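A lone chain, given as structure tokens: the form predicted alone.
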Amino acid sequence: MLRRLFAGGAGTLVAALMCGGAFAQDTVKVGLILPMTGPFASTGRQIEAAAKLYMAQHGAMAGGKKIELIVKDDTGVADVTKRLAQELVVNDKVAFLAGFGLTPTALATAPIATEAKVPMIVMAAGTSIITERSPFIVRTSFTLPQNTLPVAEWAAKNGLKKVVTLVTDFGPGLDAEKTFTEVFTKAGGSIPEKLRVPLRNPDFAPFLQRAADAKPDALFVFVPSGAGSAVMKQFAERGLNKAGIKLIGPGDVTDDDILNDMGDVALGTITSMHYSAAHKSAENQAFVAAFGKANNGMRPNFMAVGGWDGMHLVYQALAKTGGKTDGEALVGAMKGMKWVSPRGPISIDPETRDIIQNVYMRKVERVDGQLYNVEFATFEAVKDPGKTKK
């Protein structure tokens, strides 16, 4: 029945959400897609977490409409999420799509988004062309290269002339890796080794002897969220660290949700990331506060933040539409959208309809007997840099 309908084309799939009332109900379903269980369920867990939590503070209704969010575990597999999200459009009638923990399950669900005309709320993935697919699609997360610009200038100002890439094998490293490359390069460093490790079931080992045989300044590392603590645990066994290595990149690898477990080899690693548990404003102590109380102390980490700012999309949206769930004008009231999240100000850039916000540099330091990503400096309201010549 599914295959039917999206083969049919747009009018098959939009008659058959005629048929179903989809524009005439007292309830306004949201589609969560996110990897609960696998390799990545930290991401999933942490997302549900904040769209729960934003909706238990917030309340169940936006635009005189009742929201139900409707959770699917993608296991993180592409081909998955496509099923997933045909399901939710036809059978569940979502008026939004949301969560995408991998680059992959996003691409793979734009062009849903486009032919039933669903808005799709990004709140994880961050290859810098995701948004392009779909003019349904909106993000709250973040990209790589709008994260990656500070840590490369950062480098470049502080001493360090030789560095070696690691990154994750798919399009957010990729990006990662372009963006460091042509910002480090520019002014004047050298990069002797880019390595590049599959994104299932990677063994970094092998790749950290060569970066350590490069003998650079430092080693400039993207991997997904959760994989962290493997890329430094083997940075310490292969002496990396005792050879003055410097570990520095985008904030993916100390992620917030497993840094205390890193231990002490983690102290001193420099990352430039949109939010940190540690962020000092209001919003974010609040934050940090009810997320703790709410999910037996768990520590809220960049996932999160991104699954809070896209709850408070979809609400401000059907606020700015009197509860109408029409796609084009769902997404017309997302453009331009600004806000305070616990991150800091934010915006949806109306153009590209990604998110503006600031970029912070952070070191890993101990804080009251705990493992934080301390900022030092902040570049504000960063735009894609992969977007803003366009």
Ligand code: VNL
Second form
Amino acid sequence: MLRRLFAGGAGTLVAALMCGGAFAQDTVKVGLILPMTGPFASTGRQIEAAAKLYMAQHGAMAGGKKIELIVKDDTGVADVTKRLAQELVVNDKVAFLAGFGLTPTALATAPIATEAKVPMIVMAAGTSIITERSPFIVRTSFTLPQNTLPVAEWAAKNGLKKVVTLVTDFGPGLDAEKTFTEVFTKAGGSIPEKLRVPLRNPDFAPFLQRAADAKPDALFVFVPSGAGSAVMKQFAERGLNKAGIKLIGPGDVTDDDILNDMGDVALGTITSMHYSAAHKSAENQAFVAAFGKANNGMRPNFMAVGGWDGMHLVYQALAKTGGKTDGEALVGAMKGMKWVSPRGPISIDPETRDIIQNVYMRKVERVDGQLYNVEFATFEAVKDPGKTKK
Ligand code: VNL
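Target state, the form predicted together with ligand VNL; input state, the form predicted alone:
Next comes the full complex, this chain leading.
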């Protein structure tokens, strides 16, 4: 090949190089930054699997361009995320930044998205404020106020009077604590203890002991995806379930990725959340089956659905701009977009660029020998309450 090129003279070589250049422009790169290792690796694994499944099912082309996914591991550390985002923008010339497993990693990247005018799709992180940090941020995950409001109302209406809160001490945990406190105390409930555990290497045992000592009707828990098993184990070991204390919260604690291994202690846990693998719809049944088939039987969780819908946004925005990768045009195309996700109907709020979605009340039950979050009520088209209050 090389010899033939040279035999054809310099003109052919130049033509070949130019042709390569044209090919490069026909490719649109998506930089997917995720915690692929470290304590939050399950979030990275779920989102990467969902993004790849989306591409396998929808083909490599969108808006006439070939989509190339570049996956980078930030280990969940914000300084690393920021450096990787910079490299992806400057060296790889990505048209989209995506992923963001934890709130600090999204916040650290926001100024880069603004400066580079590159759309930044938040597929996981859930602190309300994130979308306000850059006009280029669009979110396909959830917010903690959104996922907490329904369970807080449910608690007040279902005879719970005294609830202890236990949250991981960072953005989403503080959002969850604030929303629960506002809604539950306004309805006359009392919160004798508000407990906060560290994000890194948490030991839940002493906090659960304090919760047990307060003798509440229920314990409200927010922990990030992956940490629920440790909470559930300690909850049983400290005898909180035997003491008749209910476990409630946003659905991160009964994450579908790990729920099935939690055992009987998880039965009856009441949560509110935007996604359950048990959601009854044709779209979700197809998604769960294909995801399992492509990933050794793995069950998709709420992180996976954020990755899936984030890729949908990339594909649809490019289709709308006709393959144009101007950042402002792409974000403009995403605003107000509506579609049916495996989680149910969703849309992108044109004013806040945040997701509007159904939030479901669920109870952990055993179905065909497996533990699932079984949905029993729907709060429709919930906007992030963390923003509408301002
Ligand atoms: C966040 C929120 C992370 C909810 C989570 O799991 C989660 C975040 C890693 O905003 O950092 O379940």
